[in-house]
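Only one chain is given next, in C-alpha cells, and it is the form predicted on its own.
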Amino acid sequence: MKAGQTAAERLKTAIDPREFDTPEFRRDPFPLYKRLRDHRPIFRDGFHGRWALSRYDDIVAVFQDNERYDRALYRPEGPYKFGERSVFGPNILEYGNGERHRWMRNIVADQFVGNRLQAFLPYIEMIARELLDKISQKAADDIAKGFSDSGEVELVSEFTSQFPVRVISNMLGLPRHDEDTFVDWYQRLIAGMGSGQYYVDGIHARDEIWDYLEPIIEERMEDPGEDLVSRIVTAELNGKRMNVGEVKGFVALLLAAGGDTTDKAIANMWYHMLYTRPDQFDEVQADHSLWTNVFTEMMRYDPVVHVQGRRTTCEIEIYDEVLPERSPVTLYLAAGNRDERVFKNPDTYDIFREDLHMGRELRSGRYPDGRAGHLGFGMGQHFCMGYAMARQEAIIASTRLCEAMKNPRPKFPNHEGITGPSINEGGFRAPRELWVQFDVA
C-alpha cells in the first residue's frame, strides 16, 4: 500500500485474497503477481493467514536473512515429531535453519554436484535412450500399420513423467524391474502434497515406499556399493550418520520432489519452444548448446515452482507494515522473476535476453557478469541441492529428444498452456499434455 493513498485509490488497487484460489489464477497467475508488485509488495492476506512478498529484491533479501526468517514450521526443541505429517517423512525441508538442517544437508549435498554427479551422467543418457527407443518404435509401427504418416508422441505421459524418476531410481541403486512402481509412488506422493483424499493416498504411498526401502537400506548399511543409497547411509559428518527414518524420508523426497520438478521443467521448456517461441526453437534445433538458455529462461519466465514459505522469528518492519513474530510469509518466486525493476520486458520469453545470467546457478545469487539470476532454485542456506542434476537432466533429455525427432512440431495449433494443479492436489505448474509430431526417415 502506498503512503498517502485516498480511500478511493486504496479500493481501486485492493486485492481480494480469494483470487489466489480461482481457476483463473491457476491458469495464469502473472496479472495478479503484477498487481502485487505494483500496489501490495507486502500483502497481508488475512483469508489465508499469511503475508506475501512479490518483488525480486525483497525475496532475495529474505533468502539472505536466516536470522529473521526461518523455513521450519516447528521449533526443533518443541514437542512436534518431525516428519509426522509430511508425505515424505522426516526430511531436510522440515528442519528450517537450525543445526539439524545443516547437518543433513552437508551429509548429502556433494552427492549431486561435481565429479560425483558426473559419475551418474551415464544413467541419464541410458534412460533417455531407452524411452526414445520406445517412442521411435511406436512411431515406426504406427506408420507401418497405416495409422499415421508421421511420428507422434504425447511428451508428458510418454517421456517427461517417466524420465527423471527412472533416472533417480537407478542412481539410488533400486531394482530396475520395479521402475513402474516408483513412477506410481512418485505421482501419488506429489499429489499428496495437497489435501483431502490426495493427502491420505500420499501418506499410504509413503508407507508403501518405507516398507519397500527398509530391507534395502539395512542391506546397504551392511554391504554398501557405489549407488546413491549406499552413499547416503554411509556418509558421515563429525562421526554421525542419518538414522533409518531420515534415510527413508530423504529417498522419498528424492523420488518425488526431485522427479516432479525435473519432469515439469522439461515439459515447460518444450511447451515454450513449440508454442511461445517457435522462431527461437529453429535456432535451438540448429545449435543444441542453446538448450541451457532455454532452461534458464524457463526458470525465470515460467518456473515449475512458484512459491517458497518462511516464518518470521521476530517482528519485522517492511513497507510501513509490521510482520508479527512467527508469521507465515509466502515468497512468490515467479512474481519476482517478472519484476520490471530487474528484467527488461519481463513478460517476453527470450532465450537471448542480456539481463539474465545464463548457465550454472550459484548459491550466492551473485554472478561475475553482473546479471541477475532467476529465483527458481532459491539462494543461500536453502539453495536447491539438486540444481545441477535438474539442469543436466533437462538439457540432456531435451538435446536427445531434438536429435531423435526430426522436424518436431505441435500436433495441434492451439494449447491450453501451462497450468497449476487443482486446488486440493499437490504438485507444480506444467502442461497437462503436450502432443508433438515429427518426421520419421
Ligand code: HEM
The other form holds:
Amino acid sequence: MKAGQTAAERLKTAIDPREFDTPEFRRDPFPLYKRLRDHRPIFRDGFHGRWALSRYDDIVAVFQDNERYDRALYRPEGPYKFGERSVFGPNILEYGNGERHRWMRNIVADQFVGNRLQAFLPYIEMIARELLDKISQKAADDIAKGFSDSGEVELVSEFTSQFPVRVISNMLGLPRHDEDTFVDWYQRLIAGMGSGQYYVDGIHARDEIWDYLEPIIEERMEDPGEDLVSRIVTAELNGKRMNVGEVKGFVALLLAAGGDTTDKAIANMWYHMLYTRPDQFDEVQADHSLWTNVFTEMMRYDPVVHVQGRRTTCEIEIYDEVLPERSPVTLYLAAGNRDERVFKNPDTYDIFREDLHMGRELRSGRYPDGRAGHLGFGMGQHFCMGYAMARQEAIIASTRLCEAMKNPRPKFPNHEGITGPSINEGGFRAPRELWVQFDVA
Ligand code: HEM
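Form predicted on its own already given; the form predicted together with the named molecule follows:
Starting with the chain above, the whole complex follows.
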C-alpha cells in the first residue's frame, strides 16, 4: 500500500490495468495518464507484467540512466519476436545499451542530419509535388465533370501513407518503377507487427524485400553511388562495415521507423489544425514558418509514439516501490508530455506556448533556456535517429499541401479523432482517415 494512504483513499485512486486495453483508452488515453501521474507515478501492472512511469522528470531520468535501465527487452523465451523472428529481421532496435548498439548507430546516424540530409531535400520536394499533382488533377476533374464544386481529398490514404515511404525508397536509391511494390511491402511489414495471419504475411513481405535487396546491396558494395544504400554499405567505423544481413535488417526497419511514424505525424498535425485549433490554422496558413511549431506541439500534445520500453538491470527503488532486477518498465511518453509539473495548461494545444522548446530537438530534457523538450522522439542513447528528417518531411509536406489546397477545411464537422491501438499492439496513434475540402484556384 502507498505510504500514508488509507484503504479508502487507495480504493478511490485505484487503477485497473485492464483499462489500458479498452476502446475508451484507445480513443482518449489522457484521463488515465493523468490519474497515473497524480496517484500512481510508478504503477505496478501485474496484469501485463510490467511497471509504468508517467511523470516527465521520471521518464527523462530513465532515458538518461544507461546503467540501471537497458533497452534490451528481448529474451529468447519471452513473448517478443526478435532476430530472425522479427518482421524486420535483426535490427538496431534489438540491441541494448552496449558497444554493439553504439557502433551500429554511429556508423549511420550522420546520414539523417545536417548536410547529408540537406542533399536529400530535393527528393522530399519531388515526392510531395508528385502526390499533390495527382490530388489537384483529381479535384479539377471532379469539378469539370460536375461531381463536386470544390476539391476534396482523404489525406491519409492519398497523401500521408504514401509520402514518407516513397521518400525513403528514393533516398535508398531503389528503382522508381518498383515504388508501388515498396509501398505494398511496407504496409505488409507494418501490419506484420501484429499477430496471426498478419505476422505470417509480414514475414513473407520481409523475405521478399530481402531477396530484392540482396543483389542491390552487393552491387552497391562493389560500385557505390550517392544513394543511402551505398552510404550505409560503405560507412565504416573502427575499420568495420555492416554485413549484408545487418544492412537488410536496417533497410527494412527504416521503412517502418521512418515511414509509418512520419506519415502518422503529418496526419496528427493536420487533424489538430483542422479540428482542435482552426483559429491557429488561419495564422499558420498566413505564415508557413509556423509549421515548425505545429510539428513540435503535436510531438508534445499528441505524439505518434506513446510508449517506449526499458528493463531494469538491478533492483531499483522508485517512490515507495521496489522494482526487481530485469523488470520491464513502460515509459508513457505522451503522459509525461502532459505533465502539469512541467507544462502550463498541458491539455491545451497551443503552437505559441512558451514553456516548450520549439524547433530542432536536442537529446536532453531541459534546454539551456529553461524550456522543456517534448518526449516524442525519446531521449539519450536511443534518441530517434530520424528526428531531423521527420521534421523536414512533415514541414515540407504541410507547406506544399497548403499551397496546393486553398482554404483547406474539414469535409465532415465531426470526426472520431485520433485513436491508437492497445498496449499490446505497439501504441501508435493517428486518425484512421481525414477528409479535407478545399478550393481549387
Ligand atoms: C515523427 C516521426 C518519428 C517518431 C515519432 C519517432 C519516434 C522514435 C522514438 C520514440 C525512438 C526512441 C526509441 C527508444 O528510446 O528506445 C526512435 C528511435 C529510432 N528512430 Fe524514430 N521516429 C520518427 C521518425 C523516424 C525516421 C524518419 C527514421 C529514419 C529515417 C527513424 C529511425 C529511428 C531509428 C533507427 C531509431 C533507433 C535509434 C537507436 O536505437 O539508437 N525514426 N524513434
